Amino acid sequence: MSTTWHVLGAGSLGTLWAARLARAGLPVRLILRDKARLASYQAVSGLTLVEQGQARTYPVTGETVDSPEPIHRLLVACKAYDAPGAVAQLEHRLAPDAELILLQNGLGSQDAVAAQLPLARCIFASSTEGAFRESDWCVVFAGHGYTWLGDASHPTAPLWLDDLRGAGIPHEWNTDILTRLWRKLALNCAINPLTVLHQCRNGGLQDHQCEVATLCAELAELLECCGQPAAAQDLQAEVERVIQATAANYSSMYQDVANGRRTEISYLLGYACQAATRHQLSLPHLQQLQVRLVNHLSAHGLPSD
């Protein structure tokens, strides 16, 4: 018998793995914060998966945090901020041996959520696959990308990468999953706050190359400084380069800020800004970027945190 999947995070890319997964026949559970969010799932039949426009619906149980089933292994898919907190109302149920895969995005909530849980194995995962809820139990895959996973301090992969392969999730395993994070923190900290501020989609920022270009540049010498120079290898270039395939996108930040939900920016461009602090690193534009995104979430009465 498999081991179940228990998914934390009923977000986007949570319902997408969970429909994923029991797609291929393996055991998954969707955890739901309040009896509230349980009898609002259970009024419908499953999670619904939207796929190059054929929608189906996969009969996936729901329940809450107080469910007594302990758990082996627990894809946290909910936003940074939100994290820590959620695993700590879980702890009374992770068995010895579980395994945590952390799928958040930046850094700073990872190694915060492993702290908490000194005995469990944390797997951290960065993703470039786009999808969005059309509704509360609907989810559309948006777009197709990859999934890297890894543990900087255990660098053997685990048995269960064959599930992913099983359901079709596009996945590597990464012995230097830092180095991936840290890449994909610059690419975030050089695209979406940017899109906040100039009210654009991703393609808008090609008449902002100036700005783009003294923000890379700034975000490599922070890479550098903290000992990932592979992260900064090429940024501009990368960063162009996603600007161009994704022109049409929204970015998740704008879309946060445009539903007035709180953004991560703690984790994003935040976390940059501590770092570069920290290590008495003098990055003006980087810096002065943080101060207008949050002048902007102020003004929007959203947080800044």
Second form
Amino acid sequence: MSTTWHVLGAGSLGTLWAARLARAGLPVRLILRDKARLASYQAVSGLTLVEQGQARTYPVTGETVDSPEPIHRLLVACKAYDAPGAVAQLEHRLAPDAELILLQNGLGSQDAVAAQLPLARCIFASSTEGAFRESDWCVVFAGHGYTWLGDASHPTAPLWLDDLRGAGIPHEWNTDILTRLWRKLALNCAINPLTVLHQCRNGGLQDHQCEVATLCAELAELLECCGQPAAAQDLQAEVERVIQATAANYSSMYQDVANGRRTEISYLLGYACQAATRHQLSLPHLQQLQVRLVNHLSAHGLPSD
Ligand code: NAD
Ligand code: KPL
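Same protein, different form: I have the form predicted on its own, so give me the form predicted in complex with ketopantoate (KPL).
Every component of the complex follows; first up is the chain already shown.
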């Protein structure tokens, strides 16, 4: 009998994973915030996944944090700012051999969760898949991509990667997951805040090439200083490639701000600026970018942490 996949965070990415695991016949349980969310979920017949215009519903079992069943495998699919608190609520249910898969973007939340649970195995993930919620309990698979998984303190791949293969979740075990997460963080820092401040699609940054180049140079300096030279390599060229390849898209941060949602700024630009301060690095443009973004968020009534 396969180990149950408990999924914490029934949002876009959590339901995308839960629906595909359930579709493959694997045992999955969705952990919902409270009884009201559980009642809302139980009023529908399961999770609906829309893929290439086709909607299919999968009857995944829901439960609340207070359910008594022990958890051996936990997929944490909350936003970075919610992950440590959400995991803390479940600590009493985690089995001694529990494994957690942390899907958060940026850096900082993964270490916070790992520090809370020194005995659990925490696997970090970085994903280029894209999904959004069309309505409650209905997720649209918007962009095919890849998920890299790795454990910064243990290079051995877990056996349950077979579950992901069976579920058709494209993935790769990465023995240098921190490099991948740092690289993604740098890309997000070079692109996302500027799309918010210039109110443009990613492609609009082609009109701000100098600003992008200056940020890339400072981000590369930071990566080198943080012991991540591989993540710094050809950063500007990749940023320019991503801007071109995603020219018609709005960045995730732009979409968060446009929809009045809290951003993950503290785990992206905030994390980068804190690392610079720790290393006594002067990165004036990056620091100025953070000030501008914080001011912009405050002016729009959004949290700046
Ligand atoms: P989301 O906001 O759609 O989903 C998060 C869910 O977690 C929400 O349903 C929220 O109610 C739930 N949650 C928060 N606290 C909880 C708690 N204490 N108990 C139970 N549930 C709780 O977020 P998302 O878009 O799925 O993103 C999750 C992470 O994945 C983010 O770090 C994001 O940057 C990253 N990511 C998302 C995508 C994407 O396409 N959506 C792609 C790549 C990476
Ligand atoms: O990941 C992204 C995002 O929007 O969050 C890209 C497309 C790379 C822009 O930074």
